[in-house]
Amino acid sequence: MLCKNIESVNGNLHFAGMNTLTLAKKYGTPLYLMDEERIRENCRIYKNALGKLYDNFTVLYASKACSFKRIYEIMKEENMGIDVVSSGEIYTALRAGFPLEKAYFHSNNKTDDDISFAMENSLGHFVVDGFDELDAIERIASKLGKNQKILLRLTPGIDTHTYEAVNTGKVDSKFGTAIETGQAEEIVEYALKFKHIQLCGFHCHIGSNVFDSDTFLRGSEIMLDFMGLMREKFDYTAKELDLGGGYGVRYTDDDEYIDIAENIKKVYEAVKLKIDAMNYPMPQILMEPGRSIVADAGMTLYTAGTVKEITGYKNYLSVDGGMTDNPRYALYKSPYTVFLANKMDKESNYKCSLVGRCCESGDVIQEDITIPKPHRGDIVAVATTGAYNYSMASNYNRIPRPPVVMINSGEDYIAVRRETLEDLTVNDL
């Protein structure tokens, strides 16, 4: 099977120990699924890595892969950071009692009231991405009364080769300041200026689903370089280090296997080695996983509808959820991993591809898929969805979202109930 919390019992399929057929019958579908005993076990790879490692390190959980309260509740109960892009990351992890101080605030465009809000809650670090945005938190601090720490978000300069949508660390991106183009050394400058700002160090994010340790490993290098010339140019050390997140997870049965401890340590042994050449003290190191936190804790549960066949061209298997609870394949082509639930013990024999229910020709969710023959009343599991599937629902053709359903240890519990009818027009007047 694709992950070890997904196995075949009896014909049917199980979830983190759970029959899915029976929680598809409890709570209706489409439904999110979402392992806590896994999103825990992938919080604990990176700090046990991390931590034979370093001595000094933070693990900053992503938010944007997949924010609501249980989440950050579940963030606060493992001692992690937590990173955020937005006032509503930040309002719903106030909601849920997580210690501000513990989070590095990201986005290319800040607003002053994101700002404000931020700072008015004691959010730790904003990780800052451009000029702009280093007067207006100088303005606002000094309006506050604060003294805030900052890291400086800086592109290396690196194409990973991932999804162009998500690779971050080019010089021509939205996200940053270019080392290359010498206006990272221009921000540095700039930042050690003012009063009521504090140089933390910085920040770099290289792409997503990397799959190895090369672009860490030719990130990490690079901003050690700039950390050294930046010591050189204005006596200045930095005391953190951000080496971002992005490592992939297997989505197919095709997609390689990471060993992240083992990633971390070559990563570690790099650093170390250039830090000592260096003569330089060895910084606060940070990491960032999202998607590799709660990807494979995921699954999306659906009923089976319409089953079209076009003599001579191809079979159509559509659902009742669709782009409106993962528009990863819309967006990015990208692949998942597909079971009828109800016929795990069937030879899966019928091509087809999966679709929605949206009013779309763009709403699929996976081209050509081989399964079992699919009949109306099926049920559907897409795995390896926790990331980016619920923090992008929408609902175009006003369709309700549906709810997140956690498992822990053979108990399931509701931490995001299901949209209604209703909560589709509380905003219209």
Ligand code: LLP
Second form
Amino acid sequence: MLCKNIESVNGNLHFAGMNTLTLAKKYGTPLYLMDEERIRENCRIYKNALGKLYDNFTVLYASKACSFKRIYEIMKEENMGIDVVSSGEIYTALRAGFPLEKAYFHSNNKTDDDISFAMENSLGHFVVDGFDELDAIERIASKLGKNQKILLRLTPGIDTHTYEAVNTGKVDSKFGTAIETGQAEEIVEYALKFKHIQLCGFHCHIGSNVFDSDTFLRGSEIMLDFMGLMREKFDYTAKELDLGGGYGVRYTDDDEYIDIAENIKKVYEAVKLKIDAMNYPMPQILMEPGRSIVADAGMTLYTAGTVKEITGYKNYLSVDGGMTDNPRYALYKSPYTVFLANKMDKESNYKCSLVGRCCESGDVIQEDITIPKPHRGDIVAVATTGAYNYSMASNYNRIPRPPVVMINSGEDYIAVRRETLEDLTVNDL
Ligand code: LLP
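Can you swap the form predicted on its own for the form predicted together with this ligand?
Below, the chain from earlier opens the complete complex, with every other chain and molecule after it.
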């Protein structure tokens, strides 16, 4: 099976040890399921891998991948840091009781309100994207009487083989300040001048869903060379090096397995070797995984509706959700594995496209899948939906968002309740 939390038992699909048909009946569909133990296990893969090698490291969960109160509580319990990108994520973390000194605030455009909100709540580090953000932080920090810790986000100029929308480490990216153009050097000199800003080190994030281990090695090498140059030029020694997130996950059986621990070891060893050769003090190492913490901890259940067979052309299976709860095929043509949860022992010989209920032809969850012959009322399961599904969901066509039900050691509980029709009009005056 795709992941060890997915099983077929007497023709029924089980997820995280529970029968998905029972859960669909109990909570209704569409329904997001999340395997709490898997989330915790994924956090520990990173922490144990780094912990074995080095004691001065921090793993930040990139909470854009999936953000609601319970997730931040789990991160707190797992002793993780977090990466946040908006006042909304900061607020949710606060409401969950997450200690904000362990948060790193990203975003290529933090508004003055965002900056003030974060500082008033004593958020640990800002990851600064460009020059004018430094001016704004200095202005607000001085007003609030704060000394703000920051990292500078740099673009090492690496082109990863991921899809365009998540390729973020290139020179012409909207994120960060480019090393290649000389502007990274200028921003370091600029940042060092401010009274209320403490430059702790550097950050880079190269791309998302990256399978290629060389990418992180090349990224860290460029960052270390840059750190050496900054020591020479400005007598500045970085205390923190954040290598970003981005490890890929298996959406289908065709995707390769990544041994994250082995990858981390390779990167750490290369960093250590180079740092020692440079005679540079070993910085704190940070990583920011999002997708690989939550993706395979998630599954979405739908109820099958219309089955449309266009003679001589193609077949469609429509479900009671769609691009509103999972926009990733519409946006990136992302692959997914689809099961008929009540027909796991039936032969998969029916080709169709799995589509949603929105008034839009692009509302496709997956094209050309082969599953057992579907009928209205079947339960359709899409695997590996824990990352960038709930967090990217919308109310397009005024469709309420599904609830998130967590599973832990054979118990299920609601972490986010289903939106109601009343919720949809709550802001309408
Ligand atoms: N750190 C930074 C600065 C990031 O921009 C991101 C993701 C991460 C960490 C986490 O990367 P991950 O480990 O999740 O790959 N909506 C897209 C993904 C956008 C990722 C944006 N940045 C998707 O659905 O594939």
